[in-house]
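Presented as structure tokens, the chain that follows is alone, the form predicted alone.
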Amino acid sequence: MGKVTGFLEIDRRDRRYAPASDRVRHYREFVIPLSEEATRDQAARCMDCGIPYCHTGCPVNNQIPDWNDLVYNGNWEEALRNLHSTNNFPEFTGRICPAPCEAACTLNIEDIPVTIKTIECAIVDRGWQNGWIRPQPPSEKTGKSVAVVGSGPAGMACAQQLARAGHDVHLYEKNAFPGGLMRYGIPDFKMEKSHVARRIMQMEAEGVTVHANVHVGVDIDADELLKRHDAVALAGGAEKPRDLPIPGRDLNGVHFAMEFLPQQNRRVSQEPLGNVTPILAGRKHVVVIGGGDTGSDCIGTSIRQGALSVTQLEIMPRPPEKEDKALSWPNWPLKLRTSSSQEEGAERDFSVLTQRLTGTNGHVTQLDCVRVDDRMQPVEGSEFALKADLVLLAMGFLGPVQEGLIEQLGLELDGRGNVLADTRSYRTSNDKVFACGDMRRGQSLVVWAIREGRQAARSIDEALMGETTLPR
């Protein structure tokens, strides 16, 4: 390593947030980057630990010690090349990945891991600023055509890798703009959409043809898609939300998170909402059911829209403040985490089951709740009520929507309703069709989607050409 004793001499330091009182007034990113000198110091903290568990903690297997060393020594362009060798879109993961690599860092045994995510983001942002990131079109074309259905991180990674291998790649997106949940689900204050747009421009310059506003399985059926292309990659995500089948679910003011979040993203992008009823949190008491990232995004968006109060309910018990390192490291630990949105003014309550929703004149006004024990059983006498004008359901996703494309293709599904395909070939029960990302593995992280998109591209290239030089 560039500075063998760096972890002994330099304290951990990470990016800061702009004050909550300022950032809730807009939808722009509010993370304050470290200076170049501070970033190099943080890279110097990377240990010569022999077995870098950060490699396995990172789903795309980023070569983290290598580019930390390059940053410390001021070789930023080579660090960018190394970073791109495993990750097509590090500006995405550098902003919205929960950083399992840091949980696996050897220094995390002492709760002071290397600021890997911050350094990764600094490398790629510097690459864009200096013009180092350019299209990489293939030197020759293969004459093969591949359709990639779904333009989220899995579809984007798959399409980019295949285009660079020389295939004629067509990326299909049912919405007006590509990006999947990164564009329509993740709020702009976590990741501005310009990051997605410039990657799409790069991909188009590399030969990817984007077909927006084309819902495969509706606007074009599966048979037609198979006739047009030599292979089809399904990367449509896991969009079927988990519902809450309780009395009062049909009241006005009760919505899925993915009905609420895309509307605000479209407003920020000045994209028409279409023929939908606006869902707004302004001057309302908002209750978010679900304690994950999607619920957190609902909180931050509701606060920016001017909600009177925001309460987040979680059926699981409150996690411990600190994990047991001897049991958890280097794996992702269960512990209490507080997101930037939760810091902005949300009340959080754990071990809560919503039993019914009540309302007036057809609109929700109250949640009737009860506390549950460790076995998820109601605790007698613990009933309570919450005032609510807007209820947002953010309880996760059950898998891909099967109506339409999947049904038309007649694909086999796994026990959870995902498209059945292994992680070696990514091939489905139809030899011409491959599946990757959340559509194959179920609801997961952006970094897992990028990994699967890259690996599926390699398998498709090998299937079409008999061999491949794409990395796995």
Given for the second form:
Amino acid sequence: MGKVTGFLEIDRRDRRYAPASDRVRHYREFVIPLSEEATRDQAARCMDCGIPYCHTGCPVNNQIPDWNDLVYNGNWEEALRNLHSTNNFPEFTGRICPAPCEAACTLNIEDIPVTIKTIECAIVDRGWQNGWIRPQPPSEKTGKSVAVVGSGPAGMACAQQLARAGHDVHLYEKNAFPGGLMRYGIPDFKMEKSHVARRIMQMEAEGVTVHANVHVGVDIDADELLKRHDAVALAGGAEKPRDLPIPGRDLNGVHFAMEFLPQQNRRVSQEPLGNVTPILAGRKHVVVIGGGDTGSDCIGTSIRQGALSVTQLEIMPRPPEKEDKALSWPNWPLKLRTSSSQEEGAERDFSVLTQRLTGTNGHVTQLDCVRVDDRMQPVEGSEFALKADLVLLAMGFLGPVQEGLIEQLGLELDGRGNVLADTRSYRTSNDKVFACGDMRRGQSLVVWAIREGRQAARSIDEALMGETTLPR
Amino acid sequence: MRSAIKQVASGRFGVTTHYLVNADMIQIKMAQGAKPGEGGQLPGHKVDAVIAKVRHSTPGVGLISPPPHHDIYSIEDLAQLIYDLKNTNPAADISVKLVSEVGVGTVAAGVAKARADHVTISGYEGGTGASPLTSIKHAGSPWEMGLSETHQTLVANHLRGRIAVQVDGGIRTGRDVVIGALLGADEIGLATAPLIAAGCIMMRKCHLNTCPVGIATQDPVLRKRFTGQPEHVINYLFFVAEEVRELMAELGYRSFNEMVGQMQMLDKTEVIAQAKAQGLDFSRLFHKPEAPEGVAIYHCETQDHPIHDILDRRLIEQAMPALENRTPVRIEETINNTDRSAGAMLSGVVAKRYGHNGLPEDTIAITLRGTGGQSFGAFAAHGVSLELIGNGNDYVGKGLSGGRIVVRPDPDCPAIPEDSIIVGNTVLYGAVEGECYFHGVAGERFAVRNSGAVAVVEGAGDHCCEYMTGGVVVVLGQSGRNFAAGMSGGIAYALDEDGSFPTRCNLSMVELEPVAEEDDLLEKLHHHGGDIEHKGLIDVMADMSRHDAERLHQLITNHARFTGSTRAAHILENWAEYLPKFRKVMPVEYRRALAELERQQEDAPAMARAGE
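For comparison with the form predicted alone, kindly provide the form predicted in complex with the partner chain.
Let's see the whole complex now, leading with the same chain.
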């Protein structure tokens, strides 16, 4: 274990952000890493619990106390190996994971959890810096071919695991570059795209062939895919956004978040926008409807584009500042969290329902809102109006897009419209087709996607070879 | 401090008379379900000032509980300990905690015959995170097996009604409770689950003192984190009780007693049919013993403790002036070997009324003539002085808690005292405070697990000073082999006339050294010579790291005074000749801890000055 009494002697210290006034001038990451010494100190705070709740708090079951101890003892390379044994892409989760592990940390009972995410990120960043992360091509090829549709975190994890097991893996991506939401949804200031590109290079060296700009179900028929490969893994995500069907929805200036965010990511990467009307927040009053992470990404992007004001509306009531630990720990608590983007200058309002959008000359100018009670019913007399030139809808995703790929394969769906498959075999109603990530479970975290990708890879390997050495 | 149930374990740490009298039940822990056959260890770093005070030991010195009770080597010995404890606190029930294993039924029957009021059968589930890993994984057996055997044996021997049977070891739900009752338990012990209800999160740091929720730790900072409330445990137990009530209603029982031992109600066909159970014979485990008419199958009678007409009742009667008004009394009585645990009940009364510090020295001075029974002077309290003219038996001064015991032969006895056994085995086991002077030779295991008593004896058997953690032992004659095994504290002085002592001493935890002549040093320290007559015992005992010669001389002088020992007189007359022949036995750990304490005391004023 780290240091037996470390948690009593060393205060929790996490990475800081660069000041908001500086960071809103660019799209680069702004989290300032801890020094090596400070990181080791933080690792020393881990108590190596007899029942490590962080193990199960983490969806990929990272062996957190083990690598905390290795970091404390300065054995970074072994820590990296251990970290990679459960997580293919720690540099993604080290940046954009909400860290349910820290919520589950025993020290979180006192609100001072170990800075697990920071340590994870430090381990993997050090690994890249020192060249410890190299391709791990298989020693033998199996001669089997697997298609992975969708190159988000689930598809990437699935593809990497399968390639390392010796299969010939073909990763299909409808956009110009792989990465899925991590590439086109999450803004650069949260995670720079070079991280994704670097991993894709590693995967290509391990035997993954990336087919970009191929939209399976549109550019190529799904049946064709089944013919070409021994198995198909679907990792297409849950891209169907929740709409707001109210009067005025069709006005100009009302957009889904995922119409707005990819444009900016493409601009930063100097990727052509294509044949679309640019959506820009500069010199506009922006209203973001939806209080989640996508909403925050819209806020940060709008502020960087030069919005006059940004207001975020949430239909749920304002959560408590501090959770009731006795009830919530070690689970993920519902509490008021302020994202870095919200800190940059957004107004937040809770218990608000938008009833109507009004505009002039076909362009939105105003939202007519009303407050709602605990049962989300409008409170009479609480109506108010908000000025808006740009309204961004970030109200979550309903499930995978069914037109095209899923329809062509005729797959069974679950009650929520996701592709039906269990979490042992990940096999869909078609024996050759497997599904993982948001496409199977609905919208979720990157870290859940990585877990599903890894586990689906194991199941596919087992189905193809009769046995597998891939971890679950 | 009062708590309803107090345990007497093999280490006997802190088991004083005062501790025993403030309890409703005293449990003799024969073993623990999670680690049967093992003792316990409290590592030195966990022994802080508070623990050391409670356990009557030295801060910083590890505490070792031996695997066995050194006063129990047979069921008769256990009966004697039950009798000792019942005498000390007649109001308390005496319980014996046994471990579930094959043959436990026979032991439990013995325990019932030894007149325990209560027996606990402990299974291997549960237990603390402080158990060694080897035991957690590989030792013990399920409570169901031991409980079933215990109940069957007790019923078969018509003993079941006399003794309450409790079961514990990983009982968590109402279903567990009902199964326990059906297999023959009157009472159910729950520990781990209520602990978790109170906030334990199973971090398994009990041995490291870093419990993050402030339960198994002495660290005041961490203890502040404890948020458990009695209501949490109450709530949990209500849920368990509610489940029990529901199951009882399903089974058709109106009271818990009706349910005890009704094994036929267990539905086991499905479990036995399970593949892994094939080839195993469960018929004996689920056998319901036939009880003849009038033979109870649950606890409904009381044990008959033979303590109504004993020597101590007479002693208490005569000591009433002292007990009520602190008026000193002198009592003379005769004793014979059926008068067991002499002084224990009297001391219990003293401790109950006056606490551990009891009465002033010699307030109740008792002279007894004859042969003492077992456990003479057990748990003798402050203010009780027992003089036995004749001879003692085993367990003299067991758990001595401040009193003084003198045993010397009848002057008319022709035996040569320094060559003859005067007291038996395992004398002063678990003694905490007090003085003993034995004009003669003691048996085996003299002063085993002594925490603080001072004793002078003229010879000792094997294993003298075993597991000792405090106090002073002086042996004025030959001592047996394995001297000082596991001794982590206190000091012994052994006379080594033929120079063979080092071969008989167990040197794994102690060092031998000569008894230094320290007059020069003393002069510097105290600005006067080594005039020992002007110093009391207290002074000489205050600093165990020096004043050896002075202390030894004082103790031998006392010995001569109290017992009239010719041996002691001879040594004192030829002091210069004998002093170099004494070997001082000094535990290494103890020396280190004393030095540390001294440094702290020196630092304290310096720091106070710095603070100004």
